[in-house]
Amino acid sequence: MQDKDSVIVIGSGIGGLCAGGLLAYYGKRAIVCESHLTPGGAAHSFRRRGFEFDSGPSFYCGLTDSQSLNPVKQVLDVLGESIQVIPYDPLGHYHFPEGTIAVYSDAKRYYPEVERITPLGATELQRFTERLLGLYEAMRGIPTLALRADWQVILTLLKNYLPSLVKMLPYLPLVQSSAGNVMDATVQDPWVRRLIDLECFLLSGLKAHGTIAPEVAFMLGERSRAGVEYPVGGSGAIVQALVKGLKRWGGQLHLGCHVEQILVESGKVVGVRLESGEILKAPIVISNASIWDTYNHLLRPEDLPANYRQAALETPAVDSFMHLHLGIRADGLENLTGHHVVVHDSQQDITVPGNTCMISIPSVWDASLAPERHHVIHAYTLEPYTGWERNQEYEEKKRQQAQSLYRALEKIIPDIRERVVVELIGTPLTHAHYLRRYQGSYGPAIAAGKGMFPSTHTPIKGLYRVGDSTIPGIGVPAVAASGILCANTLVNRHWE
């Protein structure tokens, strides 16, 4: 017999528990089955000998400001849970072969950094800021938790928001062009073009001409606005405030849950088979799993239409990481800062893995991630999937193409090599198995103006999805963003 309030939620990411969180809050039964021993997907956290190390995100916005637009921020609130956080500035350094700068969330700071390595650039891009920042000042006036993914989203607008629709007419070419697009009218210094394509980069995956641009005026304006931010406890104690949230309204999370098949009758989900054999019945499934991972391992393929399978699962996807996690020896390191990005070449493209790398070192505002005298860093860079095997090769493979994660943190720690005292690599293969990832990708690659994000619905009656394959997008308040959207989409619920 179904319960017809209950709703199951395959995948406890950030994705699957806001909209899980949410649809508790809304008097739903809502279960959220996570196949590992952690929540959190690629947000959670993992303990290896006294260091507790975060698995992906590092870097937040907005988690406490009480008008922050950070989706994540809007979902605590409605849950009645809060986190901690440490403050900071310079939110990171940026290294290029050129110089390294300091990158501010105070931008009377941050472009007399940039103006040391081309002042005509730093001109510019305070004029890409301020055009972006203009269309972050329209987004204001619309939470994200007053939006849906059907057409009610009108009636909502027009009758609370009317004023801010307003506001964001002037705005609107942009809602759908490219940050790409805006530099092109506002930037032609070489320098500042590849400075906006890697932080393009760091936010979606992709340079500027294929992130759209409402992404990057929203980590604009949170950054200057609300500033920059590190949860106490690092990324897990936000998956745990949602779990907390979700089980404060009656909903339930089963860890060591794993989802084998969503079951569809006559074109409509009846709900899911576990891998224990275990039926669990509900009208609604929602897959907080890949585009990948759902249509191709927790459907049938008789279950979806055989063209809109074979294109959803032709996806592009961002190509996986390779992951460094160290603890390591604290001595003589009092200046330390947490964030930085190392860009080794300045001859070879952003892109090509190894030559960008990312650093976090969050131990230096949170002294509880790592034992005593002790840092905790997560430093990774892109790398494809393709070509990795668990063969005679794999781990001398690993140690090759972790060297250069460990050359760009001789940039910032000059002996790191000898102080560490743990040491994990992680591959493409590592993050597909912990996370069930499909080629251990962060999501789809699809560029501005080639295509859209697929929304939270499916071919399939009761069916939806949330996550980084679902629109927004990659990233923390994306993913979050996409948990509002389903789980309103599911409720005759209106935010005033």
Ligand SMILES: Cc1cc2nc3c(=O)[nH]c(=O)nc-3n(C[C@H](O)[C@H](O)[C@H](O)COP(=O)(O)OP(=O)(O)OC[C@H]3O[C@@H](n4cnc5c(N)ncnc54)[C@H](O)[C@@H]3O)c2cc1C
Second form
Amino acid sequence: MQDKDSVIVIGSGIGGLCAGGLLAYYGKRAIVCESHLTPGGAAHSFRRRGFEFDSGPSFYCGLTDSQSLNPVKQVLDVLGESIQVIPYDPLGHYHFPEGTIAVYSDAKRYYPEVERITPLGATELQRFTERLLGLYEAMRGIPTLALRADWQVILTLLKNYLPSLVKMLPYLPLVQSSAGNVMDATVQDPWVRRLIDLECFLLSGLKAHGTIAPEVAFMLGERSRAGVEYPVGGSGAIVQALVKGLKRWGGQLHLGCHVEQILVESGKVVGVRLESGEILKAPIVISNASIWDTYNHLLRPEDLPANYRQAALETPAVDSFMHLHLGIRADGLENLTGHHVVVHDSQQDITVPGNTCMISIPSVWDASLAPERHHVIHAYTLEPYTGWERNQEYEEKKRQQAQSLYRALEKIIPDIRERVVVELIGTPLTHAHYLRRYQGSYGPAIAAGKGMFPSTHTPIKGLYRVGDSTIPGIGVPAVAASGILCANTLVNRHWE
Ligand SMILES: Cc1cc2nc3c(=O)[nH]c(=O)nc-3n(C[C@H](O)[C@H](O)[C@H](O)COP(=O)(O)OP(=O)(O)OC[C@H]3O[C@@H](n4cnc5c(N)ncnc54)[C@H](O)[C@@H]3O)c2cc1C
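Next block: the form predicted together with this ligand, after the form predicted on its own:
Below, the chain from earlier opens the complete complex, with every other chain and molecule after it.
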């Protein structure tokens, strides 16, 4: 029997958990089916020999500040959950061949760092930042929680947010624009242009001209106003809080529950078939799997209009990653800081695989993540999926491709190789396998102004999508926003 209030969510990424949690709160019978034995998707944590590793994200802003724009915080508040965090500043160090700068959330401390490299550039960076902070301030009047992905959003905005809407009007051209356009209008200095490209790349996988301006405005605003913080217990703590919130409102999470097919009859969703063969019926199914996985593997080709399917599957993808998860001895590393970005070669583009390496050492903030006198490290860099196969050369290729990460780590901990007690090297195949993501991609590479994100709707009645291929801005806040938009669209509720 199909229960009219049942909703099945395929996947427990942050997008799926936010949608499922909110729908449970709204009174729906929400069931989240997750393939993996651990929830959280790209944001899950895992434990090996006493080390708690973040599989992906470890950079967060505004998880606890009541004024924060972070949609994760808004969902946690609704569900009655919260997490503990450790604030820190500087938020990281950027290591370029020409020098290292500390990146402070507090702009007044950040500009002098840039000034050491380029005084004129520091002034231009300030102009760029202030332009985007204006947009952030205008965005603050309309919480994501109030939004939905259908025409009724207009009613909500006109009824409850008219003054904020008016405040947004002067910024409308900027909302449509790329961070690159703002950079072109404010920054000439080549070094600062590269710095802006780097920050956009860290955020979206694309440089400034590919990254939408509101995404950068959000990042700059949240980090300077709400501050940067690390969740106690790692990324998994955010996932656990969302799971607790889902269950608190009667929702269910089924782990090790792989959905094989979304069942469609006469253009309408009727449920899903699990790998076990069991059929779960529901009039609403929300897929948190990527656009490629949903349309290629979970639906039959005939379920979708051919043109729509083809266009969706042609969505360009950001590359996958090489990962290095290390447990190391910490003796003599008392002054270590937590986030580092190393650019090896200034002559090469920052997006070239291996050239830009991201490093986080979260045990400097939360010592419980590693055994006593040890640290936990996650380093990663872009790596194309093509060419990777589990053949005889696999182990050797893995070690070779991890060398750029080791070289980056040596800039921070020169004797890193002698300190390693746990070493896990992940390739695009690892990423694709554990995260159930098409080619292990970071997400869609839809450049600003070059295409529309497909949103939560699909051509199939009752089938919706959430996650990083539905909304601009890959990252935890963006996918949480996608969960909110989807959940709100399915109920008749208007937040004030
Ligand atoms: C290395 C790395 C570093 C990052 N750093 C940051 C950062 O510092 N800050 C930040 O904000 N963001 C960061 N991100 C981005 C952020 O982690 C992701 O954008 C976000 O977590 C993606 O969430 P999602 O909702 O799209 O779902 P996903 O995380 O993709 O989860 C989808 C879930 O669906 C499940 N699934 C798929 N198919 C099925 C099926 N058929 N049946 C059942 N279950 C299925 C998968 O197993 C998975 O659990 C990082 C990402 C990576 C990879």
